[in-house]
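Listed next as structure tokens is one chain, alone, in the form predicted alone.
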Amino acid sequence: MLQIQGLRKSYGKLVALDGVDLTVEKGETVVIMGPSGCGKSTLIRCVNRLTEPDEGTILLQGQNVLELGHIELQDLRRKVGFVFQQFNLISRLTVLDNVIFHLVLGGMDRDQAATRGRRVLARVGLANTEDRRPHELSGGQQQRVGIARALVTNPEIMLWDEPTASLDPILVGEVLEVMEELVKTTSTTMVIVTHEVSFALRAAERIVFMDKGQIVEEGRPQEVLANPQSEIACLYRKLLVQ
């Protein structure tokens, strides 16, 4: 489903990649884990190029990501759900129109789109706010919207890149219950930025652990966080039995 070769990523001295090589197989969850700057975020940013890296490979379905033109990865982008750490939702629009609008600028018919946007909004319990401003939803609700706006696509991937970083600790609870229920009930393909211990616990199949750029642990979530053998599994091992 998704490889990653060799791949590296330096913003001036700082180097934010350093050789990355990662496998996620379809249908997958994977949860990539590791201290603020290690480069996790950088890495999903990569897959479709939201962050462009200096060398390395990316194939997405057999697909060279790296290789591909802009309307190619306009075409690439439609199949690959990101749900980013700030909620990115435009204020003006109501948020049906947030979620449903990239389907209706990519051309299609509103009324299907409308349909499709609902029934995302369902999935997430926001069927009753369609008609509302983003400043009228709590956080919470506003990331949900994010996760609603990445889902009508029927991506094929989804990158989740610190979902709940953004949000007050009593609102965690309820987007990382969506997400769960999304890990649950559909097949996609799933690659989670996050520091929530509990939830890879319960969700990933395999947790990746980050540090300095490079992958240093890899893993079933119930083994490696019983017996880490790097210093930062160890370190989240820690969080998990405080």
Contents of the next structure:
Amino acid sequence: MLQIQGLRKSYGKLVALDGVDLTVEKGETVVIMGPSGCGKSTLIRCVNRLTEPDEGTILLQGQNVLELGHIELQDLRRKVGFVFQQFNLISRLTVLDNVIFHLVLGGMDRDQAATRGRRVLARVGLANTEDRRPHELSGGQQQRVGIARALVTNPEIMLWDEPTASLDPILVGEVLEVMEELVKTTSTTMVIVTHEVSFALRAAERIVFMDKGQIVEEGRPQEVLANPQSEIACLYRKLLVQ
Amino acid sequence: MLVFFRDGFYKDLVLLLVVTVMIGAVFSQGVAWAIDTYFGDTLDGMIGEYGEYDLILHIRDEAKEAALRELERIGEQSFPGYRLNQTLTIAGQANFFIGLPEDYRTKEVLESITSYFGAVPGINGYTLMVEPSVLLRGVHPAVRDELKEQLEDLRDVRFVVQDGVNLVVVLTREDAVSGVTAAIEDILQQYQIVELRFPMGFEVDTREVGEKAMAILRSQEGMGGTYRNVTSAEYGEDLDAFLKTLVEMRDFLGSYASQVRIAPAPGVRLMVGEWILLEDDITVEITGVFGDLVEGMIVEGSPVQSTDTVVYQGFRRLAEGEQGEFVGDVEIENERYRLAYAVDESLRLLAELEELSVQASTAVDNADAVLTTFQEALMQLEVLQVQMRQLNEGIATGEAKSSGEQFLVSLLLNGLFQTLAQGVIHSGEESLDSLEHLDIEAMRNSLSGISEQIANVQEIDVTAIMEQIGFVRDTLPNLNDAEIGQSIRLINTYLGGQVIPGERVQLLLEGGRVDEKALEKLFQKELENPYLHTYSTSVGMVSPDARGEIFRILKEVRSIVAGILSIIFTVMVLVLDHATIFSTLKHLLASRKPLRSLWRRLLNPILILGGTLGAFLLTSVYYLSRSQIPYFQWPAVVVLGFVLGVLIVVFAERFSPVDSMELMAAQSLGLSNCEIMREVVIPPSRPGLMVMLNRFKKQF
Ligand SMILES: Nc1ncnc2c1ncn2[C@@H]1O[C@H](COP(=O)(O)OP(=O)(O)OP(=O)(O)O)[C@@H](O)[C@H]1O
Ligand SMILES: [Mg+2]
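Next, report the structure of the form predicted in complex with its partner chain; the form predicted alone has already been given.
Zooming out: every chain and molecule, the one shown earlier first.
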């Protein structure tokens, strides 16, 4: 599904990605963990070129992402669902419009899109909020709108950039619940950046640990956390034990 | 970068630009037009419509009620059907506009305004504003009549009115103004006045110099035309009078200044304008160097007050105000102090005069008594003389033998005569003869004359005179040298910038043209005066009439207002609309590799795009709104527009920050740049034209 090779990216002198190789199989759920600033966001943003990498190749469903023209890139982005840490909703639009406006712009009939939008909203537990504005919702609800927006196109792959990191602990649960349900009920390929170790244990098929722009360890969650090799993995194991 | 526009947004941008330019032009011109109309109407209300009034009478404000009654009386009596309008009072002067009925708009009436209105209370002059007309200002008196005739022969000219040094050319129809103006310019072209000016102090015989100058001109080759000496005092004499007064004043002040003479020490050279430092903080400026004699005046400090000459040591003043080398002894004579001293003395005499006159009248009375006694004594003397002659004869014949007796008599005689008339008498006999010729009666008469004059003196109010003289005396020392010196310097500075027209000779050249500056050297040489200068003037100047002038200014104001509005409008449009586009563009391009070299950064396509847009917007709006700011020509407009555009690009995020989160979400959803602009970026940005136009484009 996704093959990344030799990916490098620096911001001036600061090296954010220092030769990353990563392969994700179709339908697989991969959790990426690592300390702040190690390059996780940079990595998954490179996948749909929200960030332009300096070097390397990214193959998504056999397409070389880095060589796409801008029309093809837009097509590709529509097939990739992206969930942001800060939700990144369009504040002037209602909840429903936030979820469906890209469908309508993409040419879908408005009613048809709305029906589909409502269905997705129900699925993330937001059946009665469609006419509200984002700022009228709690953080957890806003993130679920963000998830619905990514989900509404039936993407083949979903990229999650710390979806729960800006939520207070009480609201984290409702978002994780939705995520877990999605992982279990869909066949969508998931690449999730998160610090939620227990979620990784429950839902992920593979954990990838990153440090200083490189992948330092990866494997099945139970195995890696039971017998961590890298410093980073050890730290996350401690987190789990507590 | 072009990708950004390629997927459809360029259409929005082009539409935006077209609409912007149209609205900008309409807006700028509209406001300017409104101003124009407003002022135009106001002016019409004030000065009437074209041709409505023919003259303005200026009346002192306090007399305007009385003037109004009188004007109404004159109007009804002399100009039935007249129009009268009292408008603004400016600087204590009321202005009455008077329109004459068509039958009275004649040369005769207009040239005798003073005889009609001269007696109006408080009148302070008048201005002719007959329309349509062309005004010819400052017409040289030598050609006035000749010009008048030529002008009256022009087509569309009704008549020509002389108004002081101006000629008002009244036309038959309004649209002939420009044609007649051109024709008048042509006529004026035939004349040229070449003026030779001699500086102040050169008294020249203008007729003689004029003849010589014309001879010089005639002797020049290839110089056509005829010459006339038209030197006139009537022309521009005010300035002359003023400058002459200034010179008089300077000389007057100078005569009261202390006289400063410097004896330069051996080897010291002093120059006019240099400053010399003396003791007592006195500074002297050198005003003249005549060989060994150097003169100066005090510009700072005051010398010791003394009637005697005071001698100081003088030192050169260096640039920083410090004391330099010794330059020589400086003698200062305080003229004012001397004068004050003299006045003091005369005051004392005057005080004595009164006393003297009292004493004198007593003295005259006494003299009378003395004369009577004197006359009696004389008669006795005659008797004595006879007796003495007999005695002398007796002595000579030997009848009187005693030499002691003889000696005693001569001694007595000498003593007596000497007390009566000192130093006149040498020997008794001759002196007595001359005494006999004394006219005692005449002396008595003249004594009574003296007593009369003394009585006159006593009648004079000596006290009052003394008060006056005392007053003058007291003010004398108050004038201090430094003040006098500074005033003289000030006057000299002013005069320095002026060619003081001492004398001038004006030659009228008809049917030819000379380059007067090229002739200057020649005149200087031939007339043996290196200080004369030559000038060329016209015999008159066509100038717009008052109304034309006001409307011309109004039109200029209109263009300037439109120009300023175009600039403001462009800045607003750039800030409200284009800043949003540029900040988005900058944000989207930021994920690319940064440009390394400086010149690549300067040639940054966004900066160039911004500059071009700014230049395009400003230039188009400026052009379409028919703006015209003085000294602000096309290249400047384009450059200003470019600079504004570049500035907007540089500060785009400040003017219009983009929400990078929404932008990134939109990108991640696979929206095109055009869709991102229409749906995400523009709607929440600052309300402007772009937001308005975008209403019709956006779907959400
Ligand atoms: N646009 C940018 N410009 C400059 N530096 C950047 C930019 N984005 C990220 N970085 C830097 O690159 C490095 C990697 O950033 P990145 O956001 O990928 O880390 P992260 O692992 O996602 O951290 P976090 O857990 O805080 O989200 C960091 O040091 C960050 O400061
Ligand atoms: Mg991150």
